[in-house]
Amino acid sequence: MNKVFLNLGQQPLANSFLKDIKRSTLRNEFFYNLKICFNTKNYLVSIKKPVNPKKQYTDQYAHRASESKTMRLAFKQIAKKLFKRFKPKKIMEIGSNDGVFLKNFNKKSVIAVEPCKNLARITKKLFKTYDEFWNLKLSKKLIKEKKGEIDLIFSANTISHIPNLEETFTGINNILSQDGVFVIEDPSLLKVLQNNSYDQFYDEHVYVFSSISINNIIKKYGLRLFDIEHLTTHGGSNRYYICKEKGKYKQSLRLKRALKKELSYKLDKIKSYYKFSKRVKLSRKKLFKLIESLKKRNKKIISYGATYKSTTVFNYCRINSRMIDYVTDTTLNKQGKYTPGTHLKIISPKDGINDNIDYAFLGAWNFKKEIFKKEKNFLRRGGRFITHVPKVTTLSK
């Protein structure tokens, strides 16, 4: 059964963008209710009510991976780790995005599944790509074209995406090897708890996993989880190693650890969350407070980001261009453009981060030790970041 928890509003889509903001395009954005919910019976917490797949994952999709220098890193990494470990001879990812992780590999062993088709083109260039969404049609399509059974399926930060997870791990388990593995990363319910980041909520995020939830989901699937790693990308993730139910992996000590803990932070009860509504309702008095003094005092506010947690941030607490002057973000095709909802006007950090600015909310507050990296000036001369996350608070070091 189905409990609504947190009510975060009326939200835009977090990627869309808006070219201007005239009456015309104002009048077509596209608004839905955030209402988020927990499976009483598997302990899933979810968006009540997704949004329609197409409507997000366009030819317009603005998110490039291999755009962040933290990112790239990342991916590297893995790619280099899960090799070295389970030695695949056939690799697939869903969600690959522009090919950050599968650039990694030899181009003959890859195959890449990406709805977004301006990204799809990218990758098209390197290796085999679909450029569609992942179901088991598509599971059924590469078995017919000899593409089945893979030794290594990776997904980042998309099956938290796909609303049916009947026709995602039906489709994993019909194309994966005897003893393949299928390994995932989503942000951690349990950090989002710890961290009161309520802004890992928003459209594309349809559900946010704890490893109680992913256990209990896949075993109907003929799936098992037998592995899991901590991350600190996305400011807490966790990624999941999962194989057939018949599969040769144990069950680790560190997966049986992480259910422990999950379990005694109590995930699998609603008071929990009902408690965290609670807070993240106080979160938002506190920030709007804060920036509404600080433009009394004359202040000069940016945001630093123009991420999608900044959406449901900015929509959910109803900071405008009244508070907020302009937000950068080093992304290229968001620059030009206004940020869903509050509109407010995106440029080049290049351009927005001079002397004049006194305040950035720092809406990537995921990427902090980047960031404060990259602006030690803004930081020598007295500038200060505003962030929310664990609690509303302003940041120089």
Ligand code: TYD
The other form holds:
Amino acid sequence: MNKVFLNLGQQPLANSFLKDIKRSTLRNEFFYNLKICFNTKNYLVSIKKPVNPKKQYTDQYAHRASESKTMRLAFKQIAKKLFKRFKPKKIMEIGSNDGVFLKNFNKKSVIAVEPCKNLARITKKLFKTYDEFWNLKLSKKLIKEKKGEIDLIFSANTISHIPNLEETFTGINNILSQDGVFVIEDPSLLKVLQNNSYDQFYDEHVYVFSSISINNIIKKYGLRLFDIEHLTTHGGSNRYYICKEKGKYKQSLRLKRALKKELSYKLDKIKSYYKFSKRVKLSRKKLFKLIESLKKRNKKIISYGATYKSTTVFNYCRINSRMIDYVTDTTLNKQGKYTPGTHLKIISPKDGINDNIDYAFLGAWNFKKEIFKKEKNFLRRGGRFITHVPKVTTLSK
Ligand code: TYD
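Could you present the same protein in the form predicted together with this ligand, rather than the form predicted alone shown above?
Everything in the complex follows now, all chains and molecules, and the chain you saw is the first one.
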């Protein structure tokens, strides 16, 4: 049974950056109620009423994985590691974005699945790309085109975006070779609870998985979880290794430990989520108060990184353009636009980072290390970052 434990209020699509803030544009802005629930049977945490994916993954999709050095490096390393461990002949990626992962393999052995047409267009020039949503129909199409029997299927930050898990996993089972491996990376629910990072909940994250929920769900579709790795990407993620029920892989010790750890943190109990919800409400109060008190002292505050996560924070905490002057972001196609729901102007760091700023809200808190290194001058001259993770505070180092 699904029980709602957190209501993050009316939210826009995290990725729906606005070209202008004319009245007519704002009138058409789409909002939905972001409620999060917990399934007491399979321990899955999900958005109560997911948004239609056709509204989300359009040819305007802004996120480009290759633009971050951290991500480029992370994908290169994992590609190398997976190749060494499993020696796959055929590789497929679901949610291949701009090809940041698949670029690391022989182009003839890879298949990309990417429904955002603007991104698929980039990889079509490099290797076989299906600009479609991953579902049962596409798995059947691959079989028909003799592209099944895939040895390695990789999917980073995508499976948690697909509402229909039944089609997702049945489709995977259809095209995975007998000893093939399905590897998925998604934000870790345990980390969300530990970091109080409620901003991992936005329209695209239909699910925030735990190893106990993945372990439960995939069994229904003839699949089995056999290994796990904990990652630092996206503020704490898990990499799940999945094979067919009769695949040759044994359950690893680290998976046993991970399952045990999550149970010791009571991720299988609704009470833990009610407690989390209380902490989130407190975090909202504190962040609003902090920014308001700084504003009263005439401090100039900006936001650093027009992230999807900060869409949830700003809309939930009712932070607006009176409090934050603008947002800086390195992504070219976010620059010149406005943040969803709160309508803060997004500009390039070159134009936006200057000596007048006193505080910068760390919207991209998951890149804290990279950003602090880059913004040494800002910190040296007394500039401070504001964060809400794991608790609301200001940071000078
Ligand atoms: P991302 O980590 O993908 O978070 P989300 O999934 O919540 O959107 O996005 C990070 C954003 O931060 C991206 O738009 C690029 C931006 N960014 C900067 O502007 N400067 C930086 O130094 C870094 C590391 C990221």
